[in-house]
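Heads up, the chain below is alone and in the form predicted alone; it's given as structure tokens.
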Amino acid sequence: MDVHRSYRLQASTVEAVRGVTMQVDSGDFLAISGSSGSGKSTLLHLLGGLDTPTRGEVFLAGARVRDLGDRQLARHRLLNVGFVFQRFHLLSMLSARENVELPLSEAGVGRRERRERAAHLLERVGLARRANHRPGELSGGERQRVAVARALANEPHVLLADEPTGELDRANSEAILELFASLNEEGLALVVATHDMHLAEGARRRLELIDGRLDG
């Protein structure tokens, strides 16, 4: 609720976020689009929780983000977001699976269940011949979606995905899309921020961001 984040960058103030005011609710498709510094990451960073507002409040599945220290808060969002970066963020030395595993034993989930889960995951999203494969072994698209399957693996209230298609040619671009629109229909929550127009036309709603301002 009228959410400010500002920083301040040598001598002077910048005003990423603000007074932002938004509600995602179950079932959600949201797109943020905005150039290059409108304060499309940070806003999305606010809204997981992944950082926090200078003014204002940020609730998170029900949690006023202010209140929780910062174990309680990594735990929360462990449980209950799922985030994909524009550059995938995997580790070089995993398997594919071993990528989707990670949140699940953070979570404290058994090794039987974790290894259950994360190829149930890869299969979803089409790479279960790929799940012995590391990232370098991997395609661009193909790390995406080990990307979205690590996201949801604790089975999260809501996807944040920040630029998911940024690296990815158009073929791909349209894959993780179809990716998207298959998981809200199955009752997911996603807020994507995006240059991306075909991606931000995909989704139910879209809000644009401009100098920290929504617009929309």
Given for the second form:
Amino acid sequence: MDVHRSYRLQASTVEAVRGVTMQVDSGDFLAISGSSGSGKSTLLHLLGGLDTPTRGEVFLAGARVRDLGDRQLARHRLLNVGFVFQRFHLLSMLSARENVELPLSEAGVGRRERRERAAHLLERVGLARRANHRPGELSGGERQRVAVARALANEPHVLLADEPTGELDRANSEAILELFASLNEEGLALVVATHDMHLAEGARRRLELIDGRLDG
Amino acid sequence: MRLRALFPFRLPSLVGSAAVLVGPLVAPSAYAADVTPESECPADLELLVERSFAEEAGLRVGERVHLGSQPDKVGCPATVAGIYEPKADPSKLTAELPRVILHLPHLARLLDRVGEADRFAIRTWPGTDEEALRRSLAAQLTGAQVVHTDEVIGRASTTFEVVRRFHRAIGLITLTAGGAFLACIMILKIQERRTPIAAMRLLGTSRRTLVGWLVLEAALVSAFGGALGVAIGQLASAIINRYYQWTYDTALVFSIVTPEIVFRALGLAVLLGLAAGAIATLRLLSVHPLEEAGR
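Beyond the form predicted alone, can we have the form predicted in complex with the partner chain?
So here's everything in the complex, that chain up top.
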């Protein structure tokens, strides 16, 4: 609600997000588009509680982000929000399965259940046979699908994706869009910040950011 | 209490300029006009010869030699009763003079110093009140200095104590430098992974988990390094000992890796690892994960 976020860059202040008010409901599939530097990623980070607004309030799964301490916020994110990054950010020393198990382990899920859920999620994204491969042995599209599986590990309320197809070719981008659409059909809320018009067009709702303000 | 019958002497040091003539070193009989009369020689004169000297002089057990204190005289006939390996003693390491062991009365007679002794050692039975004995002897032996062996060892070991402290200082400096190096390595190693670590923070991994994980990893790396260092130290020690034992023909142990050293080295390595890991991790976690992962 009326969220602002500004940064100090040396002597000047950059207003990345200016007075944005929006809501993401369960089952939503929202695409935030805009030119580079328009504030898409910052807005996504604010929505996910990765960043705190300079002014205004963000509510995440019923909790006001400002009221949560560092540990509480980390736990809240872990259980309620799934993130997919443009550069995947998988741990290179872990296998695909172990990467997916990581948030489950952090959430205190037992070893056996972790294994089962990781296996199920990798199957869900079509990578059951690549479970024991490390990220370095996977293609870009496969890595991003592992990242999606990891984001879904704790059955979050919403999946936030920042330029998820930014490093992928057309075919892999299409596969990710199909995966998102399928997840959304299952009731998962998705918010995607993207330059990719094809991906944006696949969303149910589109918002455009221009200089940190919502347009339309 | 009993008087120690066998007493190691370095004869020249006892009798000043007198020489020890042993077996092959004795002058040929043609020149032996001046022979020590048998009446002046101790009966059944026998001696023990230090192994290295025996090898050098070609002496064997049972061999007959002449033993005397004057170079221009053929000494008393004696039998090599045995060959002994001297106790490893660093202070005798570079001593060049050979050593033999004689019965004290024989030695005194050979040197014509019966009833005299510069020094002698007393071995006591277990349970003897050594301090009371020392006081008693000091009171009875006017002008004599009665000292406990530990004190003698202490005096003789002063140089080695200084060397030991010097080595300890070098070790400490090395470990400190190693610790600083380790801290730098850990910082670099953790910095290398700042992006995935930032991603884990963004995904909800708590700082506590990350600190525990990274610090534990640093401690394990250090412990492994410490163990490797100890293994290298053991190997180097073995090589050094072999080399110097061969060079000086001694059983002296020059380098020892004791359990205490191992314990200290590993303990210090783990502590340094924990500190290095903590510094590197806290440094990393002080930056917002979005800065590390890229906004």
